[in-house]
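So this first bit is one chain, no partners, the form predicted on its own, shown in structure tokens.
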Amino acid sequence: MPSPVKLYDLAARDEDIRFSPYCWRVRFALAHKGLPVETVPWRFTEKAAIGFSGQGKVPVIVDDGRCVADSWKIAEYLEATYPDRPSLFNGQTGHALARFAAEWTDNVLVPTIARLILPEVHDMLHPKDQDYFKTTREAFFGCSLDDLAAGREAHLAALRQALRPLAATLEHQAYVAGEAPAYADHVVAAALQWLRVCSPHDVTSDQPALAGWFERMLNAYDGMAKAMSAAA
């Protein structure tokens, strides 16, 4: 068994609560590869703790002395470094599908979820992170967290609409990648895990195929994702 991969993983006020969708992509990928992992709780204002990576965001992994940052680069690194373990992409076609899934998630799903849950994310953060989070997110979205909270119903409707192509796809196949989960599934499931951990909003129960897929992803890899506490 190889030495554990060290993953710097975004933590809430309660350091056992890990919620970053990008860190969850890496958690799923490591579990898919069957690699042991040691997570290091990290918070937004602890830039110095990952200064060795040359940048200030997680996820960051350290594997046998090698540092890799960025969830996509980490997935490609794991695939290249551990080719004898289950594949994240299953060839060039799967790699292309995963890239599309990542781009769709980054440009459509993550911003739509963010508008819905950022006020709740702010409230679960360590106090030392809250001012930084509020300032940077309000600048990015061009409105206050209070304004986002006031528009919650509209944001919830927009998220349900954004998820319709995914739900329709899953009516025809068990996973985004086809018959079994792969990195394309990890990317999308990680975004919904972010929603699940940080807020009580239900966006899957009215779409049976989507709900069934997400439940399978929560239970995958010995129930790793389901073991993380969800918002009440």
Second form
Number of protein chains: 2
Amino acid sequence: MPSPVKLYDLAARDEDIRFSPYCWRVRFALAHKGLPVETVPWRFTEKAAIGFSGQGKVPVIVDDGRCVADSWKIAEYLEATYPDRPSLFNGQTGHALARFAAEWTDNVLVPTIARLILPEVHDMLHPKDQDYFKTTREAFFGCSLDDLAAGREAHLAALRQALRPLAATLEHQAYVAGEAPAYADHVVAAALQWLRVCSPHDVTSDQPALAGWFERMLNAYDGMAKAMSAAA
Amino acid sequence: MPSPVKLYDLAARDEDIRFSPYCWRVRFALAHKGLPVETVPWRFTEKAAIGFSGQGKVPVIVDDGRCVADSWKIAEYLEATYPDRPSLFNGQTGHALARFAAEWTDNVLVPTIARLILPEVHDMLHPKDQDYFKTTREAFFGCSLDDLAAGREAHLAALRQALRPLAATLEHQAYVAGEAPAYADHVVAAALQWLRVCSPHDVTSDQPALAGWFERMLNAYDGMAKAMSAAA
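Same protein, different form: I have the form predicted on its own, so give me the form predicted together with another copy of the chain.
So here's everything in the complex, that chain up top.
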């Protein structure tokens, strides 16, 4: 058994609550590779703690002395470093199309979920992170967290709409990547895990194929994602 | 050399103008497989001509006496029937993720382009198709073609926004499917070919990676897609 990969993992006020959609990708990918993980709780304002990575965001991993930041680069690092373990991509075309799924997630799904849940995320954070979070997110979205909260119904409708390509895909196949989960599934499920951990909004129960897939992803890898409590 | 695959292909008033985003997928896929094609110009109201297919829409192919309708089913048929020719999917994960790219195209890209160009498409059609087209499209979008035309600037902005995941992907790789085009590229390029043939709107020139990829797709397969005239 290799020694654990250290993962700097975004934490809430309660340090056991982990919700980052980018860190969850790494958790899924490590589990897929069968690599043990040791997570280090990290808050947004603890830039010094990951200064060794040359940048200021998580996920950051340290594996046998090697440091890698950025979820996509971490996935590529794991695939290249552990080629004999279950593949995250299943070949060049699978790799390229997983990139498209990740870009869809980053450019559409994550911002759409963000508009819906950022007010709740703010309230979950450690107090020392809240000003930083509020300032950076309000600048990014060009409106206040209160404005976002006031538009909740519209953001929920936008999220249901944004999920259509995913839901339609899952009406034809068990996983985004086919008969078994791979990195494309990790990326999308990590975004829905963020939603699940931070807010009580339900966006899958009227879409059985999507709901069934997410339940399988929560139960995958010995129920790793399900072990994290959902928001009440 | 096998005998040509017959493709019932949507045609404009000028029967040499072919613009359907679903038929262009099939043209690309047949070219990728190196299969010769004989296209049969078809108009929306010529339901009887494809009655043998058991439904009323193109694309429909007839290959050595076998009839297949629906672009996705045609792609799967070609892959299964001609496994020794260049693959459309490159394995199970590639197949599954091409489905996601197709669902994104069908659920996001095609309707977003439609809102922008349906008025122009209407004006290109054979007069016998125009009432059918206007009635069915106005019912689908819940507004008149004139309303769509009046919202052109907003539809153009929505299309630029919708293209982001694709443009971001192509900043990292030459094709959606990686180092060479495959069916995921065919599906997306066919939608942009529809835009190119039917309307003068430019949505790629300020996104060099996207523009470069589309130019490569127009030039692929001996310039097949480029040989169709762009709208003036």
